[in-house]
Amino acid sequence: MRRAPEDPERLLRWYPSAWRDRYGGELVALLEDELDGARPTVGLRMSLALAGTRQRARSGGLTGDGGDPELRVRTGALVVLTGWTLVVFGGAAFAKVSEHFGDAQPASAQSLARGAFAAVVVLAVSGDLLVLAGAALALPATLRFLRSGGWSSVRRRVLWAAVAVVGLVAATFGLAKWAHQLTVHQRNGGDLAYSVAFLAWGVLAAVTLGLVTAAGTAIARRVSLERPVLRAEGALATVVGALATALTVATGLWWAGMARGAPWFLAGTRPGTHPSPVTVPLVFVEGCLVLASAVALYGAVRTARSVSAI
């Protein structure tokens, strides 16, 4: 049986609604003439998906230097927030990987690793405080938005994020209690059940952070901020983007220091052995942080370039 031709309007779902309202009719007419009742090819679908995604990014202030500078600053700050969310996720995994690293060697032999670890802690705390400062600046406008009926537009995302946070906290306490009963080798791949549980925790953490970021982004995009507040948010976002990059570098230096002085700690093998310092957990941690810093730095650069135009 021949399938019914697909409605060309469905192919435009990748484009933002404002663009569809203005140009959608013309593109639908063009598609109808080109398809002539046939179903769209995979190539056409991919082309429309890519073009629509680029248009969403442009209309949302993620790309291009035209349009409203306030939108670019707001979007850039949200991109930095997304990047810092990934930093928090990677940092949580790093804290687990580096747990008790100071016991692997005397302090005199770990100067690089200890210094880098201290830098990671300082940078992480500083970034968290700046993110909280940004949230505090936006709090009055957020409360006005919620009191004026905005809660209904973000309620579902906020509730899903809250449920995920509660689940993650419970899972973290359970996993930490289990980890304290295991040896370093068992925590670094020697116990299959724990490894699977740790991966499951990582997935849950990623989902939770994604839901929290989505909820925060949904609120931030709807809140109306005064220009002085928006400038301050842009300045904070720029600094946070730089901190994310510095934290990634510090984590890499810690890895290098431990690889030189105590590679057995990284692999969870017997002290004095010389296994490969390249392990799956550390590759995951550093890869996550590199991605996070790239995202945050991109948002910081866009924010810094646009904030002066407000």
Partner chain sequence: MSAPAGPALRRANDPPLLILTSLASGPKHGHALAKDIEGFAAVHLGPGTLYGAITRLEERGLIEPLASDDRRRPYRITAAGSTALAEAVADMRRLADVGAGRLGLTLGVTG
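Please supply the corresponding structure for the form predicted together with its partner chain (the preceding block corresponds to the form predicted alone).
There are no partners or other molecules in what follows, just the one chain.
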């Protein structure tokens, strides 16, 4: 049985709607000319999906140097915010991996790891403060946006984020209460039920961070910022991107310091042994932080390149 020819307009669903309004009719006419009644091939579908996604990224200010520099700065700053959210997630995992590391080392081998850990803390606090400063700068414009009827366009995302935050707070209290009843050994993998609950809490924390970031991004994309505020946001985003990269380097130095001075701490083996310092949790943490800093750095570079044009 022959299938009905596919509507060429459906092939353009990857493109942003504003682009479709301008070029969609022409591209559909071209597709009709090229296909001449035949069904589109998989290659053509993939090519259009890729081209549409690229156009979406360009139209949103995520790639390319054309278009509105204010949009590029705003999108770059939001990319940095997304990267910093990943840093927070990776940082929380790093805090767990490095918990009580100072007790496990001989004092003579502590300098690099301790210095790197102190740098991680300073960089993390500095980045968090700058993100809060950015949010405070955007607060007046955000309130104007919400008062002028913008609430309905972001309500769903904000409510989802709020529900997730409430759920995370409740789960955190529950988990902390449970943890107080357990020994150190039970808290660190000795109790299967607690380990599963801790993993579930980590997933919930990641989902909550994602939902809060999505809500913040949805608001930030719609808020109209004055140029001086946008310039300040761009400058803050550039610094936060640099801090994210420095933080990732510092966690790597901590890892190197521990690998040199007390590899048994990283592997969880008996003191004095020399196991491999490359462990699955640390690879996960560093992978997450490298990804986070790459995202933040990309946003920071785009912001820095565009902020002078506004």
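Numbering follows the first chain given and starts at 1. Everything numeric here is computed off the predicted structure, so don't read it as measured data. Superpose the two forms; the largest set of C-alphas matching within 1.5 Å is the rigid core.
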Any chance the CA of G167 moves 2 angstroms or more between the two forms, core superposed?
yes
After the core is matched up, is the C-alpha of P277 off by 2 Å or more between the two forms?
no
If the two forms are fitted on the core, does F89 show a Cα displacement reaching 2 angstroms between the two forms?
no
Shift of the Cα of T41 between the two forms with the rigid core overlaid, in Å, rounds to 3.1
